[in-house]
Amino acid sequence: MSAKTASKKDQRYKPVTPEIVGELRRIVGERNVVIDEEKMEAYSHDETNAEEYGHMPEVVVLPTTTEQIAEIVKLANRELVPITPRGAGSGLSGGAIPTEGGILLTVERMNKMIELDVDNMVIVVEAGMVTNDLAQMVEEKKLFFAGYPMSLQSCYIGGNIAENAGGGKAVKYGVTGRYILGVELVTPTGDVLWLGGKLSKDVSGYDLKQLVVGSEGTLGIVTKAIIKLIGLPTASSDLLVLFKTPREAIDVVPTIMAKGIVPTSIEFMDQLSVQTSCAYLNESLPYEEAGAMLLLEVDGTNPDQVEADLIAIGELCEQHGAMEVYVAEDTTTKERIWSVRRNIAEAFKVYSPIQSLEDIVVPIASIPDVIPELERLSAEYGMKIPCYGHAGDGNLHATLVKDPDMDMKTWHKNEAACLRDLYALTTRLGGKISGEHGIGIKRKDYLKEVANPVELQLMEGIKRAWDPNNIMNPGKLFDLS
């Protein structure tokens, strides 16, 4: 039996009855209810793997209003049916899929922006808004949304605060949670509230604003943002050096930091990834003798100032053992070169598209210890673990990749072996088995074996106090005891 049919684990849930999706169909009209299992089957899995984490839903709801998802709570709670909270379902720890069927709760249609308030620079915008569609909205008015995360295009607003999503340019400007001055929230048992609001500080009790943001859902549903914006910047530049080695090439960080110069991005990719990403893309670089890569941002609002930290970056590389130093001087170069890192999650996937995408964050400086570890990973669990990521921050993808040789059962032994040794390793580093893609059911298991017990009932007590019934996401982060 498929994961995506199997039986509910929790046996206290009850089913989605007939009743319960006429009453559906009256809160938000019979086109925004979907039991057809063939139009269900899109809801059913996120951007991991479908066969090895999907689960089919009970019942797609597509509410349009903050009240209709408020009385679908309370329903949920009367009847005991789990809610399955879901944004683009771009994510990549299987926080949006319905484990234990019930209801899955799409905001697809809740894409409305509210208010551009350029006086306070903050947006009001619904759930549901593509990330990118906001970025272009403000960008007319010379603003800038900086919780920039990879999924930019594809992603939607609630999903990003309830993973506390992040991206290249976290170095510079942070993640979505620096930018969320406030939330409407339907709480787990169906209460309407506002969180934070038009405000640069408050200290008026508990932050709980930022308890929602990161936490997968499982407190409550975002229903509308307030967003902080800032100044576009008008001007950038980048940089890829070539290094010998991930030591020197992670060496020069604090350097630059150090000088004052904050990089927009600082990306790190290993030898493994830079070769397998430029033979993919036929790039002629000269990248057989780097042992790593460093693709450098630097923006901002004077031309003049850019130009000159990116020639004291370019400085400090080369004083600091850099083989090559590229300059990207228009659009054509520019793309050149960071095609070599946005491409070579699709490069593996040409080699074996099975793979476990993780994003462990160590201390910057402890980045060159890792790369040792994952070639002696590798050679004990057959498989390749390219390493890339944010050097600026420490978060890495350090990517299992299937042998296409390797069979089905080796590989799914082999891949928990081997996680479980690289979220040791994490740990031992000072780091975390997470920096952005969140916990989710990929990695929950993996959580209570590295997480401080005390942290973990900490979390635990948090969400049985919010969601007493348990039906808000349930199963995600980490199971209650």
Contents of the next structure:
Number of protein chains: 2
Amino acid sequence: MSAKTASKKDQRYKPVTPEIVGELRRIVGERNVVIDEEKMEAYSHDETNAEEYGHMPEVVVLPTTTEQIAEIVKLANRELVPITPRGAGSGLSGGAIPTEGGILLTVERMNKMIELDVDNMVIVVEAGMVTNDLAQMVEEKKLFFAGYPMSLQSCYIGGNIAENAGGGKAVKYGVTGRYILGVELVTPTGDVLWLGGKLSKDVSGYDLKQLVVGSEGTLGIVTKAIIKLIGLPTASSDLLVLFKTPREAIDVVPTIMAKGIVPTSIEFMDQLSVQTSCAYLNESLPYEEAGAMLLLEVDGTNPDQVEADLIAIGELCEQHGAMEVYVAEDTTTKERIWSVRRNIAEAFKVYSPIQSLEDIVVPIASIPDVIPELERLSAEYGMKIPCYGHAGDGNLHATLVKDPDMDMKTWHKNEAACLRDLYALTTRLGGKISGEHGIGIKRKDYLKEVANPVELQLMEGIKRAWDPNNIMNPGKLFDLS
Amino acid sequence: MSAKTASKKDQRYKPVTPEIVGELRRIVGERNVVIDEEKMEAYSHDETNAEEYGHMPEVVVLPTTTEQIAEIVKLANRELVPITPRGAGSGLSGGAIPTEGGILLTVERMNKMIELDVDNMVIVVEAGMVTNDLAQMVEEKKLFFAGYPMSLQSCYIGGNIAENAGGGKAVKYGVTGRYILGVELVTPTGDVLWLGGKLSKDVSGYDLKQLVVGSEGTLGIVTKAIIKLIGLPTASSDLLVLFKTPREAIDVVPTIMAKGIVPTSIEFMDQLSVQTSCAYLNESLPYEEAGAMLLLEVDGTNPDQVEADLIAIGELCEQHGAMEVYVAEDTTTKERIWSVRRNIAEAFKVYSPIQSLEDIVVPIASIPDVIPELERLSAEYGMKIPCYGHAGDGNLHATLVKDPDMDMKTWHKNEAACLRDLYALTTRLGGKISGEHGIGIKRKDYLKEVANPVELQLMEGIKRAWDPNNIMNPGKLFDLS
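Next up, the form predicted in complex with a further copy of the same chain. The previous block was the form predicted on its own.
Entire complex below, previous chain first.
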């Protein structure tokens, strides 16, 4: 990995001087400041391509309290040094990359549980807690954090909040934001305040908490969160359903949901995704004939109800032209079919490590319109474009995969042109260019092309009002004009 | 009713001249402009006390298209005339009252259904549609709009969005905002744009749609909305459960929810509420011994599951000290017990028409701490304060009821002092002063006292950025400092 070294693009910002490093050491303690280049390298990229998007910070700080963060933010405002907040670095749009150098502020040493309040069915945690740790902690009390994303083994709850992360269970449970009842925020000017509370309803002024959720660290640093829990589902079952065409697969989705059945997951996989993943896993699903598959999960607390829902879904699929319906009630079969879904990205990485993992979102009924267009783009730009993802939400991981034989210059040119076409298509269908990964630096130029300019102006207005010096994660989502 | 006549409080604003009235007539047509005092009176108040909060507009306009609204807003900016947007006028915090005079803009003639899109499970409607009409329209297709409030017979969907209305089913289904996937907005400067879309997930920039929801018409006028529908529940059952004390009643709530059972409603009624309503209805619930009651509803698509949930809830209540558990499965019994809940406000109006209907929200486990404090306030200020409401959300309609013998001067003084104490208590318990009715003009001075000043500054920053002339529903939520 070779991240670009610190060269400030924006002339407003000042360099991090030895005096500033000294101040930071005073605030967080000597061992919580890193200036060694080699040690800082890990903080120069996220899960996007490091070559393309990486950028070195000038200093990394690892605060342990909210008060320290507030002091750092005030210092940054005084000295005009940009701050990039960072969670686990598992992001997919470059939101945690310090593109302007400056201070990289990681919350990794703020990972404590503050309170597990069973009576109010909430947990209060620091932003650096690994999402999976949170999930396990509450499971012991037979409670459930329903907002967790696919990457929960490594990601932090603070990052989930910053990106309003989605995941495989969002059809039934919604995304992260639904479970964030309150946040402790350090504002871009260094004030500390709580937004929301242990409350499911609140109309006492603008919903600033929900504005902060998904703002990619540009409106402040979330330091703690109050998270809503629900009862732990104790029963679940899965169905794998094969269809001749993507259209047939998708058409069944609203049919199921209109019956009042809300599956936990409705995952879609096109033929190319299934074939590649099966080949990689040496798995033998009868995919040859199937143009598309749906993987559905139902969960709940009553096994009879879960089974009744599953049977009803299976029947609806058969009535709507499914070729085969496989039920997976035991753990081994469940694992086998979910493994195909989970390994799609990995399987394509074996074929070619250079990819652009997308997460466009369209109205669910428009998913079938996307598939032939992807085939057209695939042919036009000489790359494979498998399509899979969260069909129940219209959120598709169309992924541009570089042909191993294509030279890098052509790839970059074709990737950009193909993304532009893909996003224009998405916009024409009434969709948006990101459903769960965010805009960050990877998509900000494209967002500018497809978004309504008034919408961008309204966003920029908020940013300017909250962050007059533009020091809080600048250059993410948009460049201030 | 005697609403105050137009006297602008803010010197920035200009009067509505005959020239401006002429311009408005040109924009919306002669018959969609009202300047007759008698006809305008109906637009001078909402469901708050007209004597106390009412204020006359200078002109009422009834636009029929989004384009007309945009033109009116541009005119208002040019002429520095304030605009107050209005739905059905069923609000409970004065949000639709033209406190600065100027233009009252009602969306009552924009009540068309644009599209019922069954494949995407959404309906697109104009803001002036009566919420109940919407609910009935989608019911024909076996679909359900789950966000509707108690006043759905009269309120408009636009008003529900402006206030982020709650209601009796929010425990299971959440509030209005969860179902608003997109809005067409006329911004405070007269631009028109769509925020969101037929999409359940979207992280392509700040969530401006959700910021507009609940902003009480201060950030623009919602003209159309894309509303998420779910499958119509076809089975429901109710339980009325009597407890010795409020604490016993409330303690059972998290116990139920932690089992993974999510009732549609969990309504709480204290002894005074039940007694007064029963006396009013000549109903004979065995309330004498009961210090509090819970009214629970369970719904779903599978009658067996509904019954299983109901039985489980009943058993949990009995294990937690319930005195009696009544099941209501037939329509007559259901109607009988819900009638007690619905008639509480009316019953107290018979006792005394002058009231302050509150909707504080606290962490659910803190509800029992509220009850003895209400008794203390009741004694201190010489008024009855029944408490009932949405226990599953911690949202309580503590209602200050004037003693018929108290003189108005004492009432006003005591009402203000009592509200101040009530809101301070709510804040101490980690709650907020409004869970579903909003701040409007009724609570803005109190909000200023209890809210974090930084939070108010952040709200004001957004308002200034979006509405530089402060012409869009000024003086609601807060006064710009």
